[in-house]
Structures are given as C-alpha cells and as structure tokens.
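Next up is one chain by itself, shown in structure tokens, the form predicted on its own.
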Amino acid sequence: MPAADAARISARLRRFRPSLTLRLKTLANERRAKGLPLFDFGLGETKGELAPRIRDAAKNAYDEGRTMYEDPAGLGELRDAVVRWLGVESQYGRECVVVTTGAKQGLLNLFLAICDPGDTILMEAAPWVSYQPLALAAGATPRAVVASGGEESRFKVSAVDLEREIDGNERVKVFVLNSPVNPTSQVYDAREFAALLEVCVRRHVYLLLDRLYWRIVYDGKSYPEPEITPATREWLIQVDGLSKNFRRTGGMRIGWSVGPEDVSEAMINLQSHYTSGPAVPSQCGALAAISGIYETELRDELEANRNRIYAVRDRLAPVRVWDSEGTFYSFWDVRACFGGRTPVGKVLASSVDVAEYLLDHAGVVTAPGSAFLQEGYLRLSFAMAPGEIDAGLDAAVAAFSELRRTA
C-alpha cells in the first residue's frame, strides 16, 4: 500500500468529505442487512415504480442500438423538450440548453464555466451539502450568505443580505439559490425572488437557480416562475433534472441547465472533453418523462405524507417542526434536546448527537443540520411509505420522551 502521504492527493480534494446524503443510504443499508429496526428518513429519493413510459423509452433505446456517441450537449429533441417543460420556449432555444449527467454535473459545469480560481460563490444560509465541495472543485471560494432574519425568516436570504455580501467581496461571481429549498423546504415567492434577481442583474452577478423540486409545491400553490427579460436573461441560469419530480429516476443521472448562449457554449465545450454527454438511453427516458402532461399524483402523495408529520407535531416535544412548503423534507429544530441525557447516559450536545441517538436507539435515520451549516436542526425526508412514516414517527416520539434533563 502507498505511504500515507498527504501530498499524494491534491490540496483541493483533501478538503472534500463524502456526500452526507449518500452516506445516509449506506448507513441505512448496513442496518437493514443486520435485521435491525430501520425507518429511513435520510436520503431524499423518490420511491415507487418507474413510470412505464420512461422505462420503455430507455429500454427501446437499448433495443434499437442507440448506444453510440451523440451531441455532447444532449439529444436535440430532449433539449427542445426542456425549454417546453420549463415554459421558456419563447425566450430560449436548444442552443441555451445543456443536458448533463445529473444536476450535480450541471452545477460543476457552471462553476467551471463562469468562475476563475479565487472567485467567490455565494449560496444560501442553509446550503445543500454538495454546493461547497463543487465550488471547491472549481477552484472557487464558497460562502454562505447570512440571513439577517434568522429563524424568523426560515433562513431565507433577502436582497439586502445578498447585496451586503456582494459589497464585502469584490470577487463574487454567482449566487446559488435553491428553491424549493433542500433542506428547509421553504419556497421563495415571486417578490422575494425578483428582488434577489434584481440585485444580481444590477451587480453583474449570475443567479443560479437550482429548481430541482419545482413540481413539488404544496397547499394548492404553483411554482413562482422567474421573469425572463433581456436584462435577466443574461444573468439567470436555471438548473433542473429528472430525479426529484418523477419516481425512481435518481439513478438515471439526467439533469439540464438553461442559460445564456455564451455560458452554455462554454459548458458544452467542457463537457465534450470529460463526459461526451450523458448516456443516450437515459436521455431517451428523460425525453419521455418531460413530454406531455405532468401528472400530480407524486406531489399529492408527498403532501399527504407531509400532513402525517403535521398530525404528530405536538407529540414530538421538545422538537419544533417547521412548515414544509415544498420538496419532500421536514426540518426539525432540536436545540431544546441539547443537554438531554440518553438512557445510556450520553448527554446530547449537537445535531450529530441527536441524529446518532435516533439511529442507535430507535432506528430512525435523519440528516444533522450541521451538514447544511445550521447546527441545532435535523432534516427528514418523507418520500416513503405512509406506514413507515407512522412507525418511524412513533419511534422518534418514544426516543425523545426517554431523554432526561441533566442537573
């Protein structure tokens, strides 16, 4: 085996840690293999059966031998379908669309296309776990914007917050906004988004809108679409994909971006060298998925799951459960658990401690808020069977009830 010499690995990648959300799936699988109780609220992954039209389109592509190289930007018919799917066909053509191997690759493509080493990438106050590593991979400096409204604003970044950060850093190149938000499940309304976009246009900073959960919005509301004008078109980039709005599609690894022609061209040039484009059968499945009328059955099922959590909020004391406006996550404030003593005598002092206690004591898998730069919280995915949700919530209620306050 090679000697354990840090210089063998680049300084950039020595700062990486494994994806927490994918690690949660590994922990769940390990516990399941041992036959231990398991209630998997960890990884955000849609369940159920793959839609026949998606399965058949991908299968037919294999049967027809569609396994050769294609345009590195993605299939032309899929790129055309993307602008229709997003309702922006009057503002963008296929030359503005890049199909990627999942939305993650789209994000990295964009960071590499628009950032030079040392540039700053701003992101939300509670950013998704992969934004920072992807920024570092691009040689940029990630920085979370402090939300001045704090918990009262559900960590939403305001236009004032964003402008303050831009004023304090002359090398800000892009602000990454995820809405609906993973992990907090909040949705930026049209007014909030327009104010942020106005700041970015005026300050010549790209606004990268990660809208991966945009079909999963609750309480009869629809997604607040950004206004595309000649001015906003030059500074707005949208990233989306297949994995969250359709069942069982995460492993197909198809995402896409829509943005200005020059940025898209740079991404295509890059992609032509390091992936040559996503797998063609997966692209054919994606084309089938986003063509035609979108069925809301998945969203309706997830909203019912969310309401199951709402129904037990009072029983989860001292935990405070936030409202979930979109996505399929529930965000829990567990700070009141700190200082509690577990049945085996351990005193809880962090969100990692609480997550480990729920896993070890009750088999409940959660994601600690520290992974999203917000200590004192847990994120739970409710994209699961209703019976498993109910049993898992009962297990969590019992575990919290067994905590004892220290003297």
Ligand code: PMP
The other form holds:
Amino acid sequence: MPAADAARISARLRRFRPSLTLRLKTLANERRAKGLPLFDFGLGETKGELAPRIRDAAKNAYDEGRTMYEDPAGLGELRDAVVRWLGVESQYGRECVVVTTGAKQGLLNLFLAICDPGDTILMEAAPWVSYQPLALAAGATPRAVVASGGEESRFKVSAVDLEREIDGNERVKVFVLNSPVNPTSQVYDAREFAALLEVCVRRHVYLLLDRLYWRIVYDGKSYPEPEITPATREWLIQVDGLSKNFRRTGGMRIGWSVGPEDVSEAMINLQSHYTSGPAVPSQCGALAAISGIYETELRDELEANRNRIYAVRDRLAPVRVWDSEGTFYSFWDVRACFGGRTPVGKVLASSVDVAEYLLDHAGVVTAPGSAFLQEGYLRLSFAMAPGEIDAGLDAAVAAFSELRRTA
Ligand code: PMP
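Give me the form predicted in complex with this ligand now, not the form predicted on its own.
What follows is the entire complex, opening with the chain shown before.
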C-alpha cells in the first residue's frame, strides 16, 4: 500500500487483524448455498425463544414512548438491579454501575478510562478473540500471560505467572481474566481467583473480571464469587451482561460494569460523549431479565448437551476433549491429528487445517485455536439442538477416522 494510502487509516487500527474464523465462515456459507449438510459448532450464541417477559418489557417500552435520551450511565432501576443480580448490593451503589452496549463496550470503556498510550494490558494465556483488538484500540499493548502450568493447568494463569509478567513488562495497568473461560471452558476456583486478586491489589494493577458466562457453571457448582473487601474493591472491576446467560439476547446489546466510584465515573463521562447510553427499550428488557429468580433451565439444557459430547469422547480419538466446567464450549486438543493425511491427500499441519478439513469433509464448523493464541486446539460451541450435536459429532468421528498417518 502506498504511504499516502496507509495514512488514510490510523496506525492503531491498521494493526487490527481480520478474524481468523472469517475464511471458515465463507466456506460454511458456500456449503449452505449448495444445500450440503452443515453442523454449526462455530458461533458462540444461545438459541431458542426470547423469554416473553424480556420481549414484553422491551415492546412496552416502545409502546410507552420510552425512546428518548435517558441517563448516559444507564437506567437507574437497571443499575440497582445489576448490583442485586451480582449479589453485591451491600458493597456497591448504582453510582458504581455503568450500563453498556454489550459487555464489549464495558471492556473498551475500562481500557480507555485507565490506560495511557504504551501501558500494558495483561490477559490470559488463551485470550478471547476481542481482548487484543480492544486493547490496541485503547492505545495499550496487549500481552498474554504465559501459563507455566501449560496444558496440565489447562492454560490457567497462576498468581506466580501473573506476578512474573507484572515484573517483566512496562507499566502494567490491568489483568483481564475471563471466568468461566471462553474458549477453554475452565472456571477459576475461589482460591485461584483470590490469589490473583491479591497480586493485583498489592501491585496496584486493576483486575478486570469478565464473568459473562457466570450462570453457566456445571456439575452442581455455583460461581465462585470474588471477595469484596475495602482493599479489593479499589482494584476490581466486574464486567457482565445479557448476552450469554439468557436465550437469544446477544443482539439486544446490553452489558454492564461494576467497579469503584472514580473509575465508573470516568467511564460514564466517556460514554456520555460517544453513545449516551445503550438503547432504552433494550435496557427495559434487561431489567426484566435480571429481576426475579434466574431460571436454570438453559444451563441444564447446555449441561445435557455437554454430556452428549462426553458420551462420544472415546470415539473421537486421537482428539482429546477437555472437561467443560462452564460456558457452552468444548475445547479439543487436535495436535495428534497433525501429520495425518486426508482422503484428498492433504497433510494437516495446523488447527486451521483441521478446522478446514472438518468443514470441507464433514460440514462441521469449529473455531481454530490459533484465533485464541493456542495452536493445536479447536473450540466448539454446543449451544445448539441435541439432534444437530449428535449428527455433527458422528460426522466429526467419521472424518477423524478417515485420516491416515503419513510416516
Ligand atoms: N467477553 C467474552 C468472554 C465473550 O465471549 C463475549 C462475546 N462472545 C464478550 C465478552 C462480548 O459480549 P457482548 O456480546 O455482550 O458484547
């Protein structure tokens, strides 16, 4: 690109990379257009019907003309409901809550509120795909923490790992932790989380806890809540939202953050200038969603789906399927497929190759681990109909069994 053209886009955004899953999406669309079978384990979105109480609250808002500007921080009733939803009403008031356009905006709000150019944003060893671009958009330098426990620890970051990175990097401002983790589906337990938070408090680094999937935790466990003390409260910001714990709510674009007053105020100032708060009818829907008792039926259905994958684990060899403790993702170690020859003679050498083979040969859509900085793995979303899961797994089993060793 000539220099003059390069200057048309900011240096910051020129560093953005197109999503690795884009090519797979194109291939999937081609298959769909040809009427070939397709099993979509790619997209991380809940399915089914929108709950009538959420739909009616949003519809009523339109009917009642609630379509004018409101508080840029979000509706007061919703901000009150958020602290109750998270069970932190004795530690935080509504002034600590910012309602955002999806959880994504909560992340960018925080990065812009606390980072100066050149600050470092630490994130997990297999970070969710948008953390790095959002850090770059805020002018910060993203860096994935190396999990020294490696595969044994399922890429979980320990307090020792975190402190090593704080020591080894310039101006570390924040550590972004997602639990339950997209893509690995691990859940940090209370002790692991407390140790990480202790490091952050002692080193004056913020801990951003992205808890977007916190209601989707399996095996009868409940979400290990962070301990809010006067010390931890200063350094902890929690980001959450509507997209994953309910059915069909991702497009409503509502999220929220809860954190100390000064940081929340900076984020509210920021968003008062660039969104003036999320769409009011969507906020009314969100209020209906998180008020009252949370129905566990979605989680139970997803857990049954997870168990369908567990049931075929042995047949998927040489793939190793990790345990899914939460979220609706299954994480597959496909390194043993590398070097395998497909029926059309291609030798598989990367997670993108394996993902393309599964799609081309079996119609199975997955997300390659390289999108999450972990080469050698695939992520599969199991938020889909049980019949489609079973058919898709059968197709994957058949595809893996057709690989031939090259040496
Ligand atoms: N964090 C994680 C870990 C996610 O998986 C997602 C969505 N896939 C987001 C944040 C963004 O959520 P939202 O759609 O509410 O902006």
